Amino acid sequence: MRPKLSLLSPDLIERIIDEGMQLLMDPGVRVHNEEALRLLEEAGAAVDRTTQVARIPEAIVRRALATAPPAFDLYSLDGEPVVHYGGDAVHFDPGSAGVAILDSATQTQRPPVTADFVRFIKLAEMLPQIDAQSTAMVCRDVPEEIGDLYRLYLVLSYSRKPIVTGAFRKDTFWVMRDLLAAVAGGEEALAARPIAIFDVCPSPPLLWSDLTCQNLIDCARSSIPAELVSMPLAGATAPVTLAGAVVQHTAECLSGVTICQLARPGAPIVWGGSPAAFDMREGTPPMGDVGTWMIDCAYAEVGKALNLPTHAYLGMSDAKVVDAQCGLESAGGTLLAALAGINMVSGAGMMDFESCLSYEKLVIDAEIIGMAKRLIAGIEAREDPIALTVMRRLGHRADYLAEPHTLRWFAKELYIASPVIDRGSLDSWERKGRKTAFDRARERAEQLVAAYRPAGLADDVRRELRRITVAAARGFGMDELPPLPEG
């Protein structure tokens, strides 16, 4: 029996879904998007061109939901099934777009440059617990411009896993595409196994930007998975009770999935966000509350209710270094993420309201991952009797270590924490030079990246990518990429 969560009940979910149907009508959805406008009032949408305003019908958006997929794979840069979308399947992700990194030896926050994220992808590609790469880092040293598309270059030079990721611009998804094109072995091949996903962003309430819109649009036709990131910020941008907020994510990712199968029927399409309960005092959109929590929780309930693949950016921690609040908050989302089967769960080694990412927090949340996902394994009779023929035999003997019995299913029964997680007595963690949390983090997080092997992109393919990612350079005044770092 697998443990799983649930906070709606199947009248609330579909009072909720029913809702979010009727603000498409009323008020409809704000769409600064040419094509979009387009596409949706040649379904039979009413377009008010002025305002920019689109009232969908029900029916349009339950034909979108007909043809939209229930579930997908990412593959990875091996050509391997990696991440399942859909069902109740859990995967990992770290957060991604983020602006500052903690500095390891000064625990403060800097702007971080090409060799700091390429530090935190080979760390990323040596944990185990972590499914899939993400575009973690907006670096500093390039172009503003350029800056989403070399991130992906990055990813794509030193990683095989899977990559969620996202344009910052209208033409720069085009070079993102060529460059995973290029992976891949072209744009057929990239689009029957995709190794990638783009996320997409509505703005609150009920709004699309002219470039998320058009990434919806071109991420549809071009095949590429693409990953609905509805925000509402309860309190601030969406009603304040967290049923309320839902309804607002409802009605903006079916507005998302409307537009997306509008563009191409049968696209991939993921129900995803990134929601946050406004704190009233601080007036921040707190990632590690409680109420944050369950407003992610509930909307993929929702998601999961109308079939679709779910995601949700969870397991991240306000707190400014990696501390107690930073430990309690990542495992308290990432938990509940996981017992609530989110197919995607990015936030890993984030902290600081997605603004911050940590290489010492990324390993602590890969245990913090670890953990979850035995948790959500469950617990099962490994044998028949499950424990009868082995306490027989060894009566009141206390000789279970030593056991064929233990030998056979330890590994397989309990976790086993790096030294991460300090299990020793007060004697040898004193031994050991009384090391914090952090400080362990901080040795594992060298081991891995002193541990890494470079990625098995053939030279052509290697080349091919620089040269991609020149030409996008010098459109914005960058003759020379900053140099890479060995491995």
Given for the second form:
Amino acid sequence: MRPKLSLLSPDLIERIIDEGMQLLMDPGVRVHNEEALRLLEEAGAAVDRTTQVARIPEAIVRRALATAPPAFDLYSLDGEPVVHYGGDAVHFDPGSAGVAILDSATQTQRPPVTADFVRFIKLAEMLPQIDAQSTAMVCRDVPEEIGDLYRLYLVLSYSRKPIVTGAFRKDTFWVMRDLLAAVAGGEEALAARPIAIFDVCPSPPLLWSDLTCQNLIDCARSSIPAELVSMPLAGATAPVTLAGAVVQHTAECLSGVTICQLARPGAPIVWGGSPAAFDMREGTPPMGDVGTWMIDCAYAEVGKALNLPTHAYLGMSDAKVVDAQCGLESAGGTLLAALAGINMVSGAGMMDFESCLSYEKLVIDAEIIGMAKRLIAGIEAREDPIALTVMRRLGHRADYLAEPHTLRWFAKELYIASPVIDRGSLDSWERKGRKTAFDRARERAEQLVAAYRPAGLADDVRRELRRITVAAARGFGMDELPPLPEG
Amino acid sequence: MENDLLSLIKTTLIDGDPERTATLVQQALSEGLAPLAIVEQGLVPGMTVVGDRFASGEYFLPQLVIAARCMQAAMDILQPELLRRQEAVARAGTVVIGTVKGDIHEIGKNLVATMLSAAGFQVFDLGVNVPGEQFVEKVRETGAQILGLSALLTTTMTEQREVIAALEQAGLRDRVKVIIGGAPVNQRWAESIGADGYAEDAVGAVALARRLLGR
Ligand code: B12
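What does the same protein look like in the form predicted in complex with its partner chain, given that the last one was the form predicted alone?
Now the complete complex, all chains and molecules, led by this one.
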């Protein structure tokens, strides 16, 4: 049996969806994008051009929900459908768009450069628990204006895994689309077998900025999957009651699904988010808070009730170093996300709200993810009878290590942790130098990065990626890109 | 008798009831209390208590923010009256603040603005996605001593530099101290774009503003 977390009664889910629908009529959604306003108006929404508020009747939203696909796949660069968005499938990718890297040697934050991100990509590539890459950090050794597409360029150059990404501008989306098409073998091939998904964030409460709205429409038109990242901050930009925050999330996502489906019916769209229960002392959006986890898991239930694929930012920590707080917050969010059956869980390796990434945290989070995946694989009988045969054969002897039954099942039944998790004796731990989890994670990160093998992109594709990126960089006054690290 | 009303205004502000604060302030005015006395013996002592309780962890942001709203509601009533009498409340200074063009992150900027007003600054908050010219215009109009620029994106932090350039162009750079903040920003960035200061949070922003004005 697959263990499942449920936080909302069916009745509460209905009321949440109903109130979400009602909000789309009154007060309506602010849409700061001409094209979206036109689409909504043509579909029958009441649009006020001066306030840019659209009031969207439920019937239009219901039609959009009916054309939104309940499931789709993301493909690896080898053409394998490795991420399934839909049902209760659960996958993990690192947190994205960080503005800092936790330096391994000094354990302090600094702005990331190309070499940092490439190292991070290699590490994520080598960790089997991590299902997809994300454009995890914004490199500061290239012009800010190409920060979004440059991240994608690096991931495509070093990884085979599907990618969770996003654009920071309207024009750069098209460059990013070109990069993806170059690797996928053209725009049609990309549409047929998407290798990346774009995060698009409405702004709480009930606003679609011009940029994100255009990204959403452009994704739909290009058949590139989009992930709605609605982030009510309970008590700051949204009602403080957890259910109230989920209502706001529902309304924002419903408006997103509607705009997406009006742009192109059938375009893949994901019910996602990054909400937080606002910290009333510090004024921060804590990602490791129990209230945050609950809002996430609850909105995922709403998304499932609407038969849509789901996403959440979970498994992050607000700690500034990789310490006990970091471990406990990451574990809590990750385990709950798995139990909630969220299709894509973004956040591994991320800390200090959503600002900073750490190699060591990524390595430790991979262990948490491994355990979470084991947890939701559940407990099965495996044999029939379950234990009678083997226990009767052994009688009262404790000789299970030598049993073929053990050999047959142990690797399937037990999660085999990496040496990051210390399970040796006190003696051996002291002999090895009393290393902390951080020390062990740093060593493992070094080993994994050293063992990384090149992604195997064809030379002409590699050249094309560089050509597209250099052309974009030239537009912003940078003639040469930083040299790419080996590998 | 007077003192009762003033201490009632103080406790109403501490309890966080903007409507009642406004009503009481109205009442105090019509009973002939001096506007300055209402501010200095009612509102400010109340705000000090709230600030202390927030600092000690007894109060949380909602209490702080709603107290600032009480203050605002009271000042809306008192300001015309003060003007009429040509009196002025002693202010810590005047601040223009906003989130730069292309950026709509507002929570941090709002907190900084709230803390600054709670600390006695007069704050003009221009909101989010504010074009450079608008900052310049408001600084000119208000004669603000401090300009606060918030940016949360690596793509918009460069806009902080543009605003400083625009101030220079307008010949206003010497008249105003520019302070900056936001997640991707740090002290080094502040120095490199010629800002006068950087603070990592709202409490730091107040200390910074005070220091820059030599208070
Ligand atoms: C909440 C949030 C949003 C909300 C904002 C809601 C709102 N109404 O403000 C929404 C959903 C709208 C949003 C949108 C986007 N966001 Co956003 N967002 C955040 C998040 C999670 C928290 C920001 C926040 O409110 N923090 C809490 C406050 C209290 O902290 P603060 O803002 O830092 O402010 C404090 C200090 O910095 C300082 N301070 C701030 N301003 C000032 C000014 C002065 C003068 C001084 C002295 C001090 C000071 O004092 C404040 C109080 O202590 C951050 C993550 C992060 N760690 O910052 C991402 C983050 C900033 N966002 C990010 C991104 C990418 C986006 C989008 C581009 C996403 C998209 N593709 O759609 C859009 C951008 C839209 C736009 N054009 O602006 C990235 C930036 C990445 C980068 N490299 O630039 C971040 C880092 C998250 C991430 N890793 O992906 N976001």
